[in-house]
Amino acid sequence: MTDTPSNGGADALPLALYVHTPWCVSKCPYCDFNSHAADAPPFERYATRLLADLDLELDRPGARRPLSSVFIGGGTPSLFPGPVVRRLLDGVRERTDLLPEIEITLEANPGTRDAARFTDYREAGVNRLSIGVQSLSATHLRALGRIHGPAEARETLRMARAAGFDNINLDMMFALPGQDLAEAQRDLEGLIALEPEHISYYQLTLEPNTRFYARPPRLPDSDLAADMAERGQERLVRAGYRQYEVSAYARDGARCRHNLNYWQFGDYLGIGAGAHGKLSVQGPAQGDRQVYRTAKRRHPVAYLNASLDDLASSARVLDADDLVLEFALNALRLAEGFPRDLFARTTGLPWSRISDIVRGAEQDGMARILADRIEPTALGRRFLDDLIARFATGR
């Protein structure tokens, strides 16, 4: 392997596009998104400020690359009505290029007043849902603070099915309030028995500067939840969904190319309130190399009224000790881990930068070094944390 970065430019990298809708009907209590309840957004507005946002990004250098992927998240996004999407989109299209076959994804919550959007969502060119399911239980629905139901959340899929959605992502959590192992496992054949083509299954956690983590629920125990997250990973499998990330699986054909992009740490541009992007610039010599990190104003009042010169909150380049932490934050949540030379192609640095911490993770049984990749073990999964603080500690 050699110990020089690999000579293709930044601009070989694929470039996504993240749109950040900030709006919902109400804020769930283990949600630490960027979201803010609302019961009258300003849709119009917003659509307006975000393709101006999108103008400043095309603006900076290296950001003139064909889009790979367009990514609509939230928040709630089903909450725009059909003509804003398209708007947007079409804006989008008169700015930029896009590859054939471009991924285009709205997120959506379950609820028919949202579903009757799909049709629109559908003509404007998104041709990807993934819809916040949660659970298929009352009960536990209600623990969540969710506003829907079951009957909501199959009704959704129906009528997404019927506006013409052949791609569409379900999200499940696990480890909920007062669940058993049984209940778990229930819930999740009630969600394979709709036969998403991608779902995202994962753990409840407590995150700071939400209602959960200022007054905790009782949640399954350490054991109970790893339980629940083996049991739901074979039974995944058995059913056709192929695990390629910590918490995602899909049928074939099916992985989401946008959140690969992330993993893979290419570059992404971010538009709208509280989005981050990241950017890499080649320059003249090999290795010349930057990778800007951004972050655009999080509150959507102050993304709105601000100047549009002062729409960022915080730009910064990467240094090395953060492209090494934050490249493996990423390419290790990946089941297959990471081809040898991607290091080297993302970050610009020389792989001896990281050798001997992937030679030490394999002497402890945490990764495995294959002869043109890295891959991380089962136990290397189990304690992925502990796996990713050696890239940060350097050892």
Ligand SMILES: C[S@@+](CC[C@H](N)C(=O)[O-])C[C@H]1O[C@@H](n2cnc3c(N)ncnc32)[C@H](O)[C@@H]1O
Given for the second form:
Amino acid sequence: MTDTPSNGGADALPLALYVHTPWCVSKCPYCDFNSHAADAPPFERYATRLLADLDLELDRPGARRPLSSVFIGGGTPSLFPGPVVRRLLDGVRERTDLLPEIEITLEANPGTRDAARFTDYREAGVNRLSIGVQSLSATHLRALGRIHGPAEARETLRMARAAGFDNINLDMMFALPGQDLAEAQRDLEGLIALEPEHISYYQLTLEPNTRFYARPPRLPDSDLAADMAERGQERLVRAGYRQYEVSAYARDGARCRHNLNYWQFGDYLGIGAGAHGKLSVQGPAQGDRQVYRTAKRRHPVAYLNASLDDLASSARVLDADDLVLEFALNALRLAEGFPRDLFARTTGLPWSRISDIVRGAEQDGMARILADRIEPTALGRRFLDDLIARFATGR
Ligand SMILES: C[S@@+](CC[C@H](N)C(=O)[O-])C[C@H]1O[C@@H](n2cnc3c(N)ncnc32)[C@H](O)[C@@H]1O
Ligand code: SF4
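Show the same protein again, this time as the form predicted together with the ligand rather than the form predicted alone.
Complete assembly follows, chain above in first position.
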């Protein structure tokens, strides 16, 4: 337990913790996450380092606040043995205060070896799983370079339920190599039949520094991809999932609090190789607020071997232009937009900084100005990059 948090007055904002695990069994050809294929990752050493990293983070200004969520992401966190995850979460509990309703998510890859650890994770305090199903077609899973098949994805979900998880997200991607509309629909139908509480439905994108980028497979053209997105969205809503962000759909009460905190431009600590963090420190005056970003050494070897003084690769205070753009990049992803006062609360900037931009977006049919919040319209959501660009250029 901590002493009374010295939160610099920023206690209105929740604080989240992101924990990055950088290893996978093999590297998928479309993936640009900080993940590396490894046969025998040094789990114990890594957990020890994560806790040392957390100690450093907690010494930063603005960091002593109760945690509202923890997200163990990757890479493939479900490679970690149960006792190591328990030691990690016990270490987090010893060092911080957790809000009673805290959400603790762990990302898992389909596979019965990983799923055999689910009971341990549940007992360690993990209360939400996010499982990367990606597709339920054997052909498309192969094209994605995945090491699991559809049957394993289903079995993994069954094992998650048996271990007591009642808050589960399933990731699926669409616009896959060679996929047609009927196949995308069939995939989604299969996913809905598994009845998860939450679905993340992503369009596959070609990211620089991936094998797919270097040698692109044949992907559906943009019209077909847009059709898949639209039909998928309609189907998910009919199945009782509410879209609350570009790719995120949830049953009532099952929105991901950790990701919501990012989109609401909240604060978070980032520990682990390449992890990013964002913290705000409120000074005595209203506009006197500093928001800064942190990043850790990216390569797992560098992260494990750096001296503690050298673990952070950067810490950068955001200027007003950065703040406006980063706020827009996050908050406009939300279907319901953002409450007007969130802008000043999270950036410390006056509303006048964006009032003309918001009014211009309203005049062009991209956003609605409601009594209590600003909401992107269907047009704004469809051309989200254009809407966000207005906040970058100030017009
Ligand atoms: C951190 S990743 C991986 C989680 C887990 N290791 C897995 O692969 O199942 C989280 C999710 O991002 C999505 N994703 C990864 N790369 C993507 C890409 N190039 N385009 C669209 N979605 C992607 C996948 O759905 C993936 O499950
Ligand atoms: S998609 Fe997931 S399993 Fe594949 S390399 Fe990336 S993090 Fe690892």
